[in-house]
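There is one chain below, alone, in structure tokens, taken in the form predicted alone.
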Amino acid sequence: MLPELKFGYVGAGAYLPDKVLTNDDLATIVDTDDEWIRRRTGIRERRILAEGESILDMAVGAARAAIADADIDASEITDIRVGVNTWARFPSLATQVQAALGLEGCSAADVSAGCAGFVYAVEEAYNKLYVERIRDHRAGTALIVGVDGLSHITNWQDRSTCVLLGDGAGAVVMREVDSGGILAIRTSAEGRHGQLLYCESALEAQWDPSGPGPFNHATQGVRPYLHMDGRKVYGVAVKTMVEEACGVIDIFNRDNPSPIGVEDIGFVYPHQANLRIIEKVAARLEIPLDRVYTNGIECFGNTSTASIPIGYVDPAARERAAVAGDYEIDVAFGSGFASGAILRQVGSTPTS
């Protein structure tokens, strides 16, 4: 029988641009107003990253956050993960992280799964973690970052969409604890969704038959727009959400002797795509909305993989009194309906 060994966030932070874009700035380029936004998203207004100011500032921004709150020194970082969608170049954004934290000789690699990114990372790293622990006798400690930069690949003409999207970062370190930590995560996914929530292609390969030809930007110039079929995402983003949760509940009930079930979780931190997603995904669960994370659709938009980690810090979460013990649940969907979610308990010393 495998040994039982407990990893959990000891550190967590975020990073949020200054610049705000609300309601009443939107209604100046696009048809729109702060009621009508308001009354389908929730949203009030969101961050936008300023002139000079890049998706790799957003994620070193918050991961030395994380490291702060951790009380760690960066070299003992052995591993990082990064949730992004919008770092359209290479090196990964992980390696850039890695160089600008000075650190050398750790692993670091990028991770794309949509707005689910940072669970998805959260489990890679968890499991390397593990890992490494069982088959090496070495214990390790891993840096997360949920980052996005939504503004670049946004058409501000383009009324569904620009409304939601906001930048940001959220980051935590992972180590071996003592109690509480992570003890579950579930993640899947339905490509067959793909086409209703996509970005598209910046480059395209012009073939001449004679040989290969340049490859040039697919739309000289213009950049490639998310799109999204709003009212179909919907149905199926309640659905997933809805599954991941009951079903990571699920995945710790186990052969455990004392299963838990949805009326047993504390706090929920969901993405924070919609807030009529989100509420409807709390009244199927049966979980009252005060125990579930809305604050950050309604101050920062949909900031994607950053959404959750940012919520781990967000006053309007972490005023709440989380005691030792307490059942807490992180669940995500996004493109490619690629989904998931971590069910963690609070250890003794809370940070969130």
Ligand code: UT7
The other form holds:
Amino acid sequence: MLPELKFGYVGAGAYLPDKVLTNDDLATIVDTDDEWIRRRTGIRERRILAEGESILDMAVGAARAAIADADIDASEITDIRVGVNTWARFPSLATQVQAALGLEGCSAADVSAGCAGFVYAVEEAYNKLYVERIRDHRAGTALIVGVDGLSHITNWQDRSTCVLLGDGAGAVVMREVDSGGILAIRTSAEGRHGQLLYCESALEAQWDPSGPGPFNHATQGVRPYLHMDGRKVYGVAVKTMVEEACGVIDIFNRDNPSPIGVEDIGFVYPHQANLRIIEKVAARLEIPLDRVYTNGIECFGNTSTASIPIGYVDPAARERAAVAGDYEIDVAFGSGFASGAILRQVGSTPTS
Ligand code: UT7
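I would like to compare: after the form predicted alone, may I see the structure of the form predicted together with this ligand?
Zooming out: every chain and molecule, the one shown earlier first.
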């Protein structure tokens, strides 16, 4: 029998660019209007990286805020996992966060799983903390960041996608706790639906098949963009997030003498892709909307892998979020139809 160890968040932080892009601003770029965007998506405005402000700036800003919130010294971090889809270069963003924090030697890697990247990154970090604790008797500390600069891959001529997206980052510090913490995690994917939501690589976008060889960049300047069949993605998003949320409760109940149900969930942090999707998921789960995070989609748009950890420190969620001892669920869905959910209990206290 494996020892019962608990790992949970001991600090959280976020970084949102100052630059605001309103629906009225977008109406000056494409054929759209504030009424359509609000009614179909719930989005009022989003934040966009300013010139000279980078994805790394956002990741480091969120990381620093989470470290301060955890009240730890950055040197205690043993593992950095960054969920990101828009870095598109190497070295990895996680290693650059490590360098910016002045850390040396700790493990650092990116996780690419669409908008579910944060959930996947938490799962990887959790598993690593668990294994190292048992195998090496080492009590580690993980820094997990979810960050995306979707404005870098937005086609500002495509009204069906450009109105949805925003930039941002969120982060948590995770370590062993005495009570609460993460109770179950699950992740899955359906890559066969990849063509419904994708972004080609910079190299592919510049690929000219009539050119002389595989490294021909004759069409340089063509940018890789996000493409989405919104209507098809919408249906799968609702179904998948409901399945993930119920599935993670089932995993917990499998080994638990006192099983819980959806009615026991105090608060849900769903990926913020569209207010209508969130409302449908809540309705199918029969969880009242006042126990569901929605402010992210209204104020920041779809920030991809950042949308859940931004919620952890959003005052609008904190006012309504569950209290110590309550159960919370994070549930995400995105490109590659990668999805996942985390069941947590509030009230983590670091193990001294
Ligand atoms: O984070 C990853 C996961 N992403 C998602 O889960 C997103 C899922 N999809 C969605 O959120 C929604 O499908 C959208 C918000 C993308 C679109 O909403 P919809 O209600 O599915 O609209 P639609 O695509 O069916 O388009 C309805 C109409 C069309 O016009 P016609 O053909 O009926 O004349 C579109 O051309 O709305 C038109 N339209 C717009 N009109 C004004 C599409 N975009 C816009 C726009 N402004 N920005």
